[in-house]
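Encoded as structure tokens, the following chain is the form predicted on its own, with no partner shown.
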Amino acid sequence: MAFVTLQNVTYKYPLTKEPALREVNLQVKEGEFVAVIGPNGAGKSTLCYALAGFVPHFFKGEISGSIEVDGKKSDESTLDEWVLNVGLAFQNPFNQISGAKYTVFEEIAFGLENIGVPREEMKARVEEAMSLTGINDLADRSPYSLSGGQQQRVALTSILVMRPKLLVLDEPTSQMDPIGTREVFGVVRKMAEEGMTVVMAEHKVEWIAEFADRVIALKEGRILMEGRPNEVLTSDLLPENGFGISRYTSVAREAKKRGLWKKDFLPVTLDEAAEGFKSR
């Protein structure tokens, strides 16, 4: 049974002409880590602004089709009750900011003031999310002070924080090096392994393919495929329809056209492709 159900999802945004999402279906079973990718404007954020309950609750707009998380319905709840289960950290993390603490821990530990979370045990769930996503050292400085890479670890501590069924994340590393993005997608990828449901709108499509369990490629509102990581990221769909897709899949592409390429898949990660090429 799935665990986040979206049944002919149509959304257009108050005063715009054409529908941000266009007759979305989609199911994600509980504990899976879905990852969502397309062009600017495909609706990858709209999507994850439906799914944590802003559309239509907070962003308004025309919308028809259901929402459905763990057996709720979305236009059968409020957006206080939603976002006790579903949790979304912001591409831009400035706009997270609650702006009404003065440091990191404070801030991690807003959302658990909300709810009335007894203090000693609010404590220990900041302690503990913190050193999940490794930003112990960040507790005590103001969150206006931090680069955009750690802004998006302390919006990403504070809904992991909350303990959410759902988590939904809109492009949490866009601000991040490498190491950073390597950091949270394994983050990202050990709650779903301890059950939690995950979908994120990404580009980085080489982490995607090493962490994601499946791939959902949305064009102009629409899904226009879905599959596990390798085949949907290496389909030549993707080119033909604006997506950025992995330099090494570029390479070993024209790699196999000359002949140079023995393999039968192409690679999306480094690994792939040094493996591929060392056995020609």
Second form
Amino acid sequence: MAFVTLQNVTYKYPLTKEPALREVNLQVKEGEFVAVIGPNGAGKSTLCYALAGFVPHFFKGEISGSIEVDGKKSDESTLDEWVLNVGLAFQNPFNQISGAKYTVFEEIAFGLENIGVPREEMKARVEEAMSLTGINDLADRSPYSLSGGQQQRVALTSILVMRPKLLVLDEPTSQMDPIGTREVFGVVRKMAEEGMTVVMAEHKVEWIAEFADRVIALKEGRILMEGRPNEVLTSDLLPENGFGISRYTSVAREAKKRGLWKKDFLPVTLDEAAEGFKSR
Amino acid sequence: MHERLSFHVKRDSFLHRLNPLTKLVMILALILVTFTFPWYWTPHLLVLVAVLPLSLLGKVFREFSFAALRLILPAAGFLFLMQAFFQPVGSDVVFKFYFLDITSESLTFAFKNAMRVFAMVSAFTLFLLTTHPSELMSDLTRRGLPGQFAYVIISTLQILPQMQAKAQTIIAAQRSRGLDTESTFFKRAGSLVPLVGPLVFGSLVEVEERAIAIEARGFTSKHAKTSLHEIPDSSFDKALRWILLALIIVSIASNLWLS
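Which structure goes with the form predicted together with its partner chain, now that we have seen the form predicted on its own?
Up next: the whole complex, starting with the chain shown before.
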């Protein structure tokens, strides 16, 4: 029994002609880390919003098919109940700061205050979440005085602290440096290993290859292909359809044409490429 | 980085430790007594025996006198002059300036009113100096103020400086593309359009995203909310509130009976 099930989901935003999602079928197991890739406008964000309940509860519009998480159907639930199970962090960190709080610590506690967590438990959970994402030293800063990357970590922490069963992330590392990105992927991987189910829309294919369990490639609202990271990320279909791919894959593909790459798979990460070129 | 919009000075004092509602009632009592108690020297006396000692008790005397001298006194002084000149009462002319007379009656009247305004604004300043806005709002929310209302107040205080900063960025961006912001009045007025557009539409998009973000964090949850900070509300606070309330009633009643 899958933890997340999308059946034939087609969705159109209000006042638009073309659907943003078309006949999407998707199953995610509990504790699985699924990455969603696709060119801009492919429907990654819409898929995230659909999982998090904002499509259609918040955006309205026309939806058909069914979205089920943890045995509950999205259209039979209300948004305020749905968000207790499904957490969402998205791209622009600045707009995810509540604006109601004066320090990072208070900002992270905001969600727990809203759902009525007792004070002592709240403090313990905020501390724990902050050490998980490594932002303890920011606790007393104003959330507005932080850099974009730091704000993104605060946004992620603010959702992690609520302990959702399904974590939906829409490009959570877009403003981070490589070190920050790696740490966030590490945290997400760890959460998945502890049983949290994760769906993450992301462009950074090298990190996806290293950390995700499965990759879904979206194009024009449809699932183009899905499978194990290396299988999907090295497929010829991706460059043909305008997806960004790893430079190591491109190099190895060229090398293969000239007979310099002898392996029967293509690399995504630097390590794989180095290994492959070394042992020819 | 732009400052947040708040006067609050973080100190540890008697006044800071009082419950926000107690302070609010205290300020309300000060203002109402100033305006309703039917004795001429009430506002003057209250400033001396209540507002000034309170500013010392709250350890914000320096900040308070700064605000009082720089902002409140000029405003009250202006009010005094206006009322002294234009209040058409009394016949005992003290000073004449073309067609404007100042009588001793209009002087006393103006002095009283200026003092009333001074007392009111300075009491409120004291409140703002010693009360953190989010503390006030979480206390009021706990007492039944709708959470949405509190959110609007607090987030406005924080987001306005951010919008200001954004407006500066847009101005800089448009100027670097040749927008005229320094010549004649009409040209400058015209150049407001390309500034306001991005600011307003950008803010609307932001509002939608922010709504999603706080909704994702259970903002509309039907659970009873809790609060991270414990807000003190001692039996002293409660007693003080009742005393102040009694004071307000006495003051209003004496106004009704004696006038």
